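Next up: a single chain in structure tokens, the form predicted alone.
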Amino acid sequence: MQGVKVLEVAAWTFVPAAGAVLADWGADVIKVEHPETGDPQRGLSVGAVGARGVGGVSFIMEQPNRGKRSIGLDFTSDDGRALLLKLAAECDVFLTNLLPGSLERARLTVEDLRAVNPKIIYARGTGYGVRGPEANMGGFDGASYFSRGGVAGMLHDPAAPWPPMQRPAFGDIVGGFAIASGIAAALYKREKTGEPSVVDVSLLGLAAWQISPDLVATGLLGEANLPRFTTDEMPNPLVNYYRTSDDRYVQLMFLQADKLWPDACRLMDKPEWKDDPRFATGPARFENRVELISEMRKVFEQKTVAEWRAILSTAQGVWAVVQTPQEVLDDVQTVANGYMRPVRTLDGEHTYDLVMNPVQFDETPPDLVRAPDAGQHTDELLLELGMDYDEIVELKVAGVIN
């Protein structure tokens, strides 16, 4: 996407994550931040340790904002809005998470942007879509995606007293990638037809896509008949979690259970189970699944996770250990494929890793650049617009920029 210019008027993670993906792919992404407060996520504290690590790096800001240029600009003022429109006139994409009402009040609607740039692609990320009675309701992924979108409900073990809490930006990161994909398709359409598009992605729509098998099944069967199983009674015991002697977990994903049952018996050193009438066929395993799962748990609890890694390395079916974040960082496949990319702090004294977006081109992971400080590129961007330093100083004195 070298040569593509993106103007991002967005905060938090959902929509900025889309800008990060586009920057990974080579686009010039200009992040507009308030000249005094910047992106509100810059001040977010995550847990008792806060959000900052080595070298003062804010991990919650870095991942969705790497590779961008930041301008500190108050577009609610007349001068600030005029500058924003000047920037928009030179951009291919306008990317925002402002709600429809806010965009109207700021006079930054599709029509406003197209008046200065008829070919601009207009991309919006929202909580609940741009139509309907709640289009102006704000949203975060924990509410709009995880809870209202049904994801928490489908992940909730019926035996657990509470639904699970999502991890930071759990839906936002995936949602940003969906927006970036939509923008890529819109750029392709414009290249072929000359016509720009309006791209919309909502967290609620993302959640519906995420649990689409359950939603389709509910529509066909009714919610009361939606299949739900706990780990004690999984319909295929060869698709389940099993605890090891050192309190780790192994996930078996032997979907072709009839084909893989003899190999599973070999791995568990239970050759007598192969022809046991309780377990020998798929219907028998389903009928006796609670008993079989209980017996398999006893087998897995006899060995450590390291021992099971060695045993399962010869398995015909698919399996994985439930890994910790550190194990993912150190995973040989993570390292071999360059899924973590090093960047340097602004002072150059420290190096830390960011996660590459999941798409690689030509088998080459891209080099990444740290997220900008708030307003770091204001002067640079305004000079590119043809302004001189006297004009820039006047705007700074007026509080329009920083």
The other form holds:
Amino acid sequence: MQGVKVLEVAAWTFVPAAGAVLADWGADVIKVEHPETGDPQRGLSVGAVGARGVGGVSFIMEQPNRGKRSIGLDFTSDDGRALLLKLAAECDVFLTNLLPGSLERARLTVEDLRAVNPKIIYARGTGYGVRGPEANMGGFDGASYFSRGGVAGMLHDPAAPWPPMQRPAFGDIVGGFAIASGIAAALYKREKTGEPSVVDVSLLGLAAWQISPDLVATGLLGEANLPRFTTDEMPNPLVNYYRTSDDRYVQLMFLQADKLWPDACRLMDKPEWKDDPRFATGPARFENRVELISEMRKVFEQKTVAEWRAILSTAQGVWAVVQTPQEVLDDVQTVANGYMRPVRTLDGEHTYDLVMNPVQFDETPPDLVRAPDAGQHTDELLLELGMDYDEIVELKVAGVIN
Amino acid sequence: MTLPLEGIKVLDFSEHGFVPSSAAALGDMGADVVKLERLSGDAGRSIIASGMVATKDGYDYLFELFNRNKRGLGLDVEAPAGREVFERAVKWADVYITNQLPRVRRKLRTEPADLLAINPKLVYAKGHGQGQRGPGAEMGGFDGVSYWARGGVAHVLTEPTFPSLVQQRPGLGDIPSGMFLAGGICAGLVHVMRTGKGVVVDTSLLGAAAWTLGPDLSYSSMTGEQLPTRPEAERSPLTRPYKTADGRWVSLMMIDEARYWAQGLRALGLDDLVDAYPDPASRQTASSKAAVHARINEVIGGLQTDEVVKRLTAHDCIYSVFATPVEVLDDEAVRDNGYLMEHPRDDVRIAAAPVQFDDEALTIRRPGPALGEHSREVLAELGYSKDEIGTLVTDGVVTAV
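Now that you have shown the form predicted alone, what about the form predicted in complex with its partner chain?
Full assembly next; the chain just shown is listed first.
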């Protein structure tokens, strides 16, 4: 994406995350922020934690904004809007999370942008799509994606006191990537045909994609939702969680159960189960699954997670320990593949890690650059537009930029 | 409207869910996708997802979901004649997609270097479990382990009060990961167009989990601690789940408390609380949060879900009922925006790739192919004569229906 210029008028995580992916891929992403308030995410407190960490860096701001340049610009003023359009004239992509109504009021519709740049790709992220009665309703991933989109409902174990809470920006981050993907497809089309596209992603549409097996099966089979099994009665006991003696969990994922059953008996040191008529075949294991799961639990509860890691390292089937975030960070594969990439604080004093986007090109993880401070690159960007310092100072005095 | 990937040719040599779903997304976006299967077919054709055999009239919903908008070619790539067909298909393709493990790629001579030698402008895309480096590169993966368990997702979604770990739904990790790979392929196509050089694209289920848990992981890497989950009681009463009289959960999500305080409470008839806590600071104490939470709980707990929805909607509140799939299927916004595509089988709807272009919904142009359904058609496009195709089929190098 080297040479691609992106103008981002967006706040929070969903749409900015798309800008972060494009920046990871080499695009020059210009983040437009209000000169006084900046992206409201800069003040967001997440999980009882605000801007805390190395050198006062806000991790929730940093993750979706690394690698960008920031301009502080009030586009609700005439001068500010004119400047924004001037920037847009130089860009390949306009990226926004403003709702259709706000875009109309700000006179930043597709037509407004195309009037100054007929080839600009116009990309929007919304809560509930750009059509229908709720096209102008704001959304957040916790509501639009996680709850309304059915994700939480499907993850809710009826025995749990309430549905799981989504993690910070859990849907936003995936949705941001979907926008970046759409923009890449549109850039390809524009290179090939010269035609620009409008690209739309909504958090609700994202949820539909994400829980599509449930949706499609439900549509196919009618009223009933897909059956859910508790861990006591999973239909294939070799695809289940098992608790270890130190209160950790191992997830077995032996989908080809008939093929892998003898190996599973070896791993569990239960050679007598291999030909036991209760368990020897798929139908028998299904029939006696409650009994088998209960027996397997006893086996797994005899050893620690470390012991099981060692034993399962020779398994023919696929398995994993249910890991904590710290274990994911330390995971040999996370390290070997560069899924966490270091960046430096502005003063150069500290380094910390951000998560790379999940695509690598030519087998090389990209280098990341920290998120900008609000308005950090305003002067630089305006000079690139051909303005001189006198004009810039004038706009600053008028409060149009910072 | 021309779809963005119209004219792009994709050779999809992958099985199961994750990687085929990326090719399905490219198909949704207009690419001509040929699904290449070994003679025994995609293992996904016979897999029983989480023990569910949700088929109807012999129709397998999972296979369909991951393979719509593709044509099918059945081929023995190890036979010398099959290898020749394969190499012609690689020359034909703009994009090659695979989930083969390294040892299979070495055996089949389908490594990036092998195929880029045949077609130097190829986008070569691999999806795998644990990344292409390190000891885990040679290991298989499924989303239930590489994404859900090892990637930390199950751990962070499970609260201490839950009786057991949150279970993954079928394909929940595969499907976003497929979109990630598809996005990388699109970026790769731009790269080829601009530089004239092929590119290798990699996505793993573990890397996908890392991206999805970005805030959690960035926080832990900065502080060495796990991002604390704010205890229920410390959350704003405008961002908590509530249970309705008919036992459903409603999630209030008015994160901008200052903006929504009055309208959120008025929606529930709690006007007195608007006046009781006039300034934001007065709402931040534990006792005020508890008091407001209790009142909202009382109101919502006494109302049917329909009524709660009506009141919150009338006041433009940000909220949602924790929907079931049946409700998502019926959701007005899902319907109006075409998030579920009509399938040629009229009682089936299939989720579309979550990106739309030029204000038009995506469509299913063809259902998932039968094994070898388009073998003859594809071979003809690769330049084989009718006689040559006949020989390949008779010799068992190609399956065709």
